[in-house]
Amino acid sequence: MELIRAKDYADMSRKAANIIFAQVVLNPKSVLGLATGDTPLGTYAQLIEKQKAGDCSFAQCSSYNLDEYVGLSADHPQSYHYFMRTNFFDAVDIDAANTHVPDGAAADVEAACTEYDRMVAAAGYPDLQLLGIGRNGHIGFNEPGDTFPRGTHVVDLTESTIEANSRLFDSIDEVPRQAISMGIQTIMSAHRILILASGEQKAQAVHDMVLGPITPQVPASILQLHPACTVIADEAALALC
């Protein structure tokens, strides 16, 4: 695991927009693992802006998206088909038929799932996974439990998790209480993996996921097996390593 320590929120969006901007650039029909929230916010916005001046190009891109509400359609202003597409997607100049984002609207979601999966798969996983990392140690809506979720699944969400996504709500009611994810396995099947971190609230998720014990009650653990791994981390995620 590679840790590369950043001076604050927009020099970690910098270095993790960088890493993506060379991954392009040297492979124009890279696979993207995407991820949505906060943190990459500023990795997407950087690279919005190397697009738009011509020093990369995301048109033979494909991307695959971590998670989705359950529940949510495609145009919900918090489902993450939304968050990618205003984000993202309708910034720059990839294909909108090569973005993939998981059906949490879809009338049988365990099929969905499946289908996912074999996607996922059948693309080669992908070329770089982006992540962020919860305050539980979370990757993608894959809560801390007894054991690694292995492929794509249902996931029933933590009531930490509900609320540290109920700022996005109009009220905790709201907050979905199930997303589906991309299990573990999956992640770990990406080729290179950049895992970003910003803020005091984060320390110690970094700090169990970098410095801790192996276990499912750390999700993010996991990523010290992966064979390239990096972290991205600010000052203050990092106030505990």
Ligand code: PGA
The other form holds:
Amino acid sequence: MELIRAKDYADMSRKAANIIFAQVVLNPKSVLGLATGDTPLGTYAQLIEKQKAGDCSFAQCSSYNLDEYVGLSADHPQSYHYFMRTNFFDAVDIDAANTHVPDGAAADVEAACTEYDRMVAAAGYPDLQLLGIGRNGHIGFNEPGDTFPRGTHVVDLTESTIEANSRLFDSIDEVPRQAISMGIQTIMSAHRILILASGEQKAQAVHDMVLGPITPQVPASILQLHPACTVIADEAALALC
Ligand code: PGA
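Having displayed the form predicted alone, please output the structure of the form predicted together with 2-phosphoglycolic acid (PGA).
Below: every chain and molecule of the assembly, starting with the one above.
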């Protein structure tokens, strides 16, 4: 695990964007694993600027997102489909047909999970997987538990995650209780992983991910075993390291 120390959120975002930019320049047909949340927003904004300036193109890239709420349609403003379209896909030259987000509105969500794993595997797994980390150490929606989930699966969200995500909904009662998430084995199959963290509320999770034992109680701790994992965290998120 390689640790890059960033000064603040803006610095973290620039550093992350530069790595993704280099990936896409080196391999214009990159398969990108993408994430939602507040953390990668600045990174996406930087990448949009770079693409608009003509410095890189996503036209031949494909993307696979980590997760989606169960029960929200793709046009629901809190869905991750909507997040990705409005914060990244619609602003760059990626072909919408090559972007993929798990189908939380599927009639058969279990079948949707199996199909998603099949598609990610058929794509050869992401060349670069972008991740955020939850306050409880989750990656994607792989919540702390007794085992590391393997493939894409349906998750019961923890109270901590529901509470953390409630800021984006009108009330906590509107936050979905379940999500579809890529599993740990799927995430670990990415050829390179870039995990970002900003702010003091992530300090304990970053400490446990980087310095703690590898345990499903801290899902991100498994990344210690990935051969090409880079952590970019700002000073506040590194306060306990
Ligand atoms: P955040 O979420 O980027 O909104 O903090 C990260 C996560 O929960 O994985």
